[in-house]
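To begin, one chain is listed below as structure tokens, in the form predicted on its own.
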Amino acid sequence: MYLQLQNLTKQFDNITAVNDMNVNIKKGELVSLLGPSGCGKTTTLKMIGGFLKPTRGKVILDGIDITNLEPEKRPITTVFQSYALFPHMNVQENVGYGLKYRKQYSKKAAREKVDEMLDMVGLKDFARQNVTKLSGGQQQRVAFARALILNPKVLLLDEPFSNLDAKLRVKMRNEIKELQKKIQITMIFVTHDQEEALSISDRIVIMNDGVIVQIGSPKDIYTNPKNQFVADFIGRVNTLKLGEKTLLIRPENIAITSEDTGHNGKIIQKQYMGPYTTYFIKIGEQTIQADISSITDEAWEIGESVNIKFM
């Protein structure tokens, strides 16, 4: 494996932030660390980047143990949540800053490298613009270009879209995914946003209380959650008790029908969401949600008794 986290553990006094973490990441893979605030995902990222020293365990990259290397000596770069751009520099100067310390680049070669990187992220026309005059999305592109110009073996992303509005978040994550596939760089992406992780990742590492709960592809984790925590954290889920059985079922996997299915309830609320309508159905003392496509919705009314089918 290209990047190996072996028994990675970090303790702060009596608190174990990350506990015995083992993950193997392939070259060119985009892996998301997903979990609630305080679950250990950012601590893990900092240990990979060298900003925190593990209490125990190893970080092995491309066959070399880098656990005790300083951040600047690791072939790893990080895009922080705040972008950490230099406000007194223009776009070109920000992107090329790291090359000043790379002796193999002449001034001419460095300028060409900067131009190439700005062209890649669509900012060539903004080279002389001060970064404080850019939009949030443009500033983020500068941060990515500055990180990628150093040709890292691994790029770490710490909640990079958190300062953007909803539409721009979607646009940027699509661009980053395209860029990642184009240059085949290994990326580790930290987020607490489930939709973000599902849309961008090759694999997702679900964390809670410092430990890994489940690792898998977005589809596998969504359709086959290991436990109640994962099911609740990734998307919405109904927990329905039927006799001795407890079902975990997604709202989109419930149909409302006029035929007798043996399971019936009463609609107590509904919310029109555009592509679908969410119906809140009371079954005994339990309430479940069913997402019915606007194409097939028969516009069931509040107070109406209905039959439900699990798909």
Contents of the next structure:
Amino acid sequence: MYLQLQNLTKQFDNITAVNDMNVNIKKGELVSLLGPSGCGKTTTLKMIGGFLKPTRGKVILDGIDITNLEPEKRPITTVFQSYALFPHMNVQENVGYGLKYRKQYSKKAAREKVDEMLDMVGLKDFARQNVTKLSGGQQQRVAFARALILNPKVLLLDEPFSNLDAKLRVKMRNEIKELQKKIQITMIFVTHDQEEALSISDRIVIMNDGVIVQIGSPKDIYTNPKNQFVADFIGRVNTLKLGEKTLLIRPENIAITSEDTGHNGKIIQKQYMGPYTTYFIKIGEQTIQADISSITDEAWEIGESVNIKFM
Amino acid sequence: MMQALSEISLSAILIIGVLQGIDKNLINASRDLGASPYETIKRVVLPSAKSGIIVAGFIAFVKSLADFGTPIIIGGNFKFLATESYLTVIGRSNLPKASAMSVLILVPAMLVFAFYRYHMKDLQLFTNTGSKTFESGETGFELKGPLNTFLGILTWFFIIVMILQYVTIFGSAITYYNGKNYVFTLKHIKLMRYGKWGSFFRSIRYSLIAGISTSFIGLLLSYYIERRRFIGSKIIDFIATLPYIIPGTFFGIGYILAFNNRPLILTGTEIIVILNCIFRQIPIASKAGSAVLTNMNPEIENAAKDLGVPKIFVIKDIILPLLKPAFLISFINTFTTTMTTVGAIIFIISPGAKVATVEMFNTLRDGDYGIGAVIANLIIISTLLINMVFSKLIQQPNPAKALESKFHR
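Same protein, different state: after the form predicted on its own, show the form predicted together with its partner chain.
Full complex below, order starting with the chain above.
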């Protein structure tokens, strides 16, 4: 295993922010830490980056225990949530800053490396631009280039897209995923956005209250949530009590039909969402949500009695 | 009257600061709910600015209490604590008695200081959120009726008095009274050559040294207080803030007592004067530094460390450049106060190394109003020049702020 978190624990006064965390990450893997705010995901990231000292446990990278190494000594870099660009430096100064104190790079070699990096993130024309004059997406790329130029063994990303608008977020996420594939870098990605985690991760670590709830591939986690919390947090879920047993079922796995299925309900509300329509159906005392694709939707009316089918 | 006039400017700057900190949406909300501008001032603006107004008032109170330049020159037969302690030291060489008198000034000063710190906490509530300015084209805020006229007259009266004051100083420098008329003359300026230029340039030198040293020490202090929250940093902050509120005379006498004996005999040297000016202004430097640092995202510092940069270079490359505005503010402040201070240093300068203010003070006491006015003009002009040059530098866009505002949009 390339990066190992062993029994990683962090306590602040009486609060346990991260409790006994064990994760093994393969080389070149993109792993997301996903959970609601306060679940300990950023604390975990800070311990990996060296900005927080764990109360207990170890961080082992490539066979070496780095738990007590200062951040400047770790072969790990971070893309910060606020990007944390140096506002008094231009784009190339920001990107090249980390090379300045590495003896193996001559000034010329450093300059070439910066150019190469800027080319890769598509900011070649902005090299001398003041970073404060850049758009959010461009600033993000500078932060990314600045962290990648040092060839880190692991790249940490702390909610890097949270300050971008929805469209740009999707675009940047694709760019980063492509880049990650190209240069085969190990990445740990902190987010509270489930869609983001599902779309770019090789594996997702779901956290809640400082502990790991489930680890798995996006598909694994979506289709086989370990418990109600995971099912609720990743996507939406209906909790339906049928006799003795409780059924967890995704809204898109429910079909509405006029044929008799044995499950009868009444439509009490509907919301048109574009690609699909969400129907709120009352079955006995329970209300479930069903997402019906716009292609198959038969435009059921509010008040109508319908039968539902689980798929 | 004189005290009020000289303190109004400082109080105005303080209160303007507070008023600018009030979220303008609050005012818009008040008017939206149907309050007239007058009611809005009464119910929203004044309560919000209350702390600032009180603090400004108390600062003016303490400064007047401790000031003695003004009362000794124009105070006539009335006795003031600060002037009395001055005369006790200089005239009667009775240091213990002077110390005791200064302690009397210290008591209200400490009370005000406690009060100030308490109310400063309130002030911060208003400074962090919301929009601070009316956007262009937005309905402004106009008062109508007699209140507006009254406030207008008051403001203009103040401005005219201030202008008159400076015109008089300037006029006295280049005229003399021949019994009937004021006649133009250069004789006051010519008289300057008897050792007076020396004290003026000494003042400039002291001010430059004090300005630069204060800013460095103060900013480093603020960095350690804000970022390296070590045990006791609160106490250090408190101790560092004290000299600002302690009356100058008290501070001066303290310096005589502290540095008259071994191990540090400094009385009568230049160093003691400069040290005195430095330590009195460090609180401003460290407060300015803290203000910039609290607005600066700590992630920026982490980012530099993250890139493998040694700590000392993080300070050199990242922290110091971003603290530049604070450095400039603190420099202006220290330069100005060192150029204009009398109270604290009048006790500790040696007769051979007078500074401009003390020189001016002496000529005025001797009745040489013309020469006094020339020195006053020199002080005013040089201070004004430095202020203008450095204000220009500050007004260059502050990169840290620019990034923040973009980020929060």
